[in-house]
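Take a look at this single chain, the form predicted on its own, given in structure tokens.
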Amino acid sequence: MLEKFQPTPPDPILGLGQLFKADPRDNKIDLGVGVFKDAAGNTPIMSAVKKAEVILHDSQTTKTYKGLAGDEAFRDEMRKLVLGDAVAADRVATLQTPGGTGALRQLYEAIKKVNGDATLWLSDPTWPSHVAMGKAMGMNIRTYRYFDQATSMVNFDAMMEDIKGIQPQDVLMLHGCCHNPTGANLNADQWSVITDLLLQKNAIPFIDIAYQGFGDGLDEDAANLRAMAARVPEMLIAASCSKNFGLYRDRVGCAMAICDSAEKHDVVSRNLAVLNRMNYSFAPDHGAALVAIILGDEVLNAEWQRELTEMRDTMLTIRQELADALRLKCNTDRFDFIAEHRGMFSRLGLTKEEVDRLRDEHGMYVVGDSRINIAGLSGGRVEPFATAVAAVLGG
């Protein structure tokens, strides 16, 4: 049987990282990985998570199952945290899933079970494992046009002439904020005329906020997805904190489902909670624990935020002394729309020859399609990589 596997293709961001760790260079640069690192380079686990892990240490009292659905506290808080009292807290059911991508294959398998005909659409590019998963569940997909590779904006009238082809119950996935791979956001007046389109056209929204707090802050960055949700009947929505609360290898999500009544929670929140045991049973509970007790501790919550506000200021700070960098040493306003983006990461428009160029004689390492982790350029990485830049265009 296992005879009939076929070889597959290397995974593009972790086979960059293993050819980075095999360069010997000291000068070398690694831009591929999406983790939040530190000048020193090193992705720290934030002071508050520690002090609740010692909390949870000395107040667990047993290693049973928690339900189904998971921890009642950590849904509570995150559907809090997402959804702030945009929605009635009785229409929205919850699900607690391994990682952000658990909340994205959770909500994928509800939209089977319930409307396997239904397309799911995508914006083009995306997070490839938004395509992937979708393929690989024989789901139909279809993709948009998000982004203006002439501005490094979004392109909303190409967008907007695409998706007035979605039918009823259609699926529209929309990044929340902090676009992956782009940076390049939606603002609110679109987001609008978006969620008037799908009135109108009787399709679900399915928000994938994988970097709130990551962009401009916890409730700036959640702003248009509650705008939609208190306009919307039904809403699905994904959420992850592997980068704001730095929990990546502890694998916590959480999978929402807004109803159009209170009346609908239990049976959706019941149905949720089958797709878990279907799958894993029971999703792993040590982060989402650590999760609960911080944003239900106001001292620990507070500590929390003034964490992750010192990571967006120095992802906000980078953005904008790469952009003057590359203006001053490319003699071009190109990469301006560097410091306008938000989030992570930014494609920068090279090609292909050009992202090698970086990597094979600059140490640079970069994901093919120019997509760059500003985090990566931390501790005083920004210069040596703008001139590295400048080096591959000038010749």
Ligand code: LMR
The other form holds:
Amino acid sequence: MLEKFQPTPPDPILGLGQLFKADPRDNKIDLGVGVFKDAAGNTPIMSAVKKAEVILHDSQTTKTYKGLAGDEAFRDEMRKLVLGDAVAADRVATLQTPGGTGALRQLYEAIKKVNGDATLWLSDPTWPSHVAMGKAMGMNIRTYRYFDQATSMVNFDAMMEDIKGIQPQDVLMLHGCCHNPTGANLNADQWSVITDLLLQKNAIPFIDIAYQGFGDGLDEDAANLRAMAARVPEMLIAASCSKNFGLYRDRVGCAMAICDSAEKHDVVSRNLAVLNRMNYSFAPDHGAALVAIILGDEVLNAEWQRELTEMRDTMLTIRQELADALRLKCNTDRFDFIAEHRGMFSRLGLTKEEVDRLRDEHGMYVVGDSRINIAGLSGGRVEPFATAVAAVLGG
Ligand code: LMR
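Cool, the form predicted on its own is there; where's the form predicted in complex with ligand LMR?
And the full complex, kicking off with our chain again.
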């Protein structure tokens, strides 16, 4: 049987990490996978997380199973973190999942189960796994235009032209904030226009929010999602704690389904829990327990928010520095958009050949679509990167 497996193509994001590791050059820079890096190039454990681990270590008395849907305190804190008070708690069914990807998977499963003919509309471009996972599950996928190559901003007219074809009960995925891979985000007015369309078409919004706190602030990054949630009868949300808590490998995520009435809540909740049972029984507990401790403790919560603010400010500073350095070195304003973008990534608009040359000639590891991880430039790496981009563009 197993001889039937064919070699797999490298993952567009994770494959780059293998190449980077194998590169012997000292001055190489990794701008691939989306993990925060400090000035030394390390991805530190947040101090609030370390303290929560001590609390957990000292207070945990058993490792027995929790409920299938996961830890209640964690799920309730996540609901508050993402939705604030936009929607009554008794309309929101929640499920603890292994990472934000696990939340996406479970919500894809839910769509397939109850709405198998629906089309899932994804932005072009989007995070590659959004597409790959849907295709692997045999879902109907359509993409809508999103990114204007010429301005490196959202092409809202083209997006609206495409999604006006959305059918009743189709699902429209939006990135809650910090669009991955482009860094170009919809504004509040545009979210409101999209909400009008979804209401008119009786279609369902599905928000992937994996970078809350990395754009403009925890509440600011959730504001558009919350405004939409307050107006629509139903919504799906996949939230991740990988980035804003730095809990990448611990796999902490939460799926949420907003129901049109509190009466539906219990049956939706139980169905989501069954999806956990069908796929892996229980989501991992450790990281979720840490998040519940941090969010539920005033002092730790404040400490975590301070650290998150520091990370965000680092990225915002790098954005401005990089835009300035590229303007100077490349003698063009074509990269000014980097300072306008928000989140961990920007798509630079370089050709595949230019991306290859950045890697081969300069040791700069950028994802193939020219997406860079802004945090990878901390610790004085802006200058050498801008110099390499100028060299590649210069000939
Ligand atoms: C990324 O886009 O780099 C992150 O979301 C990590 C991943 O799993 O791809």
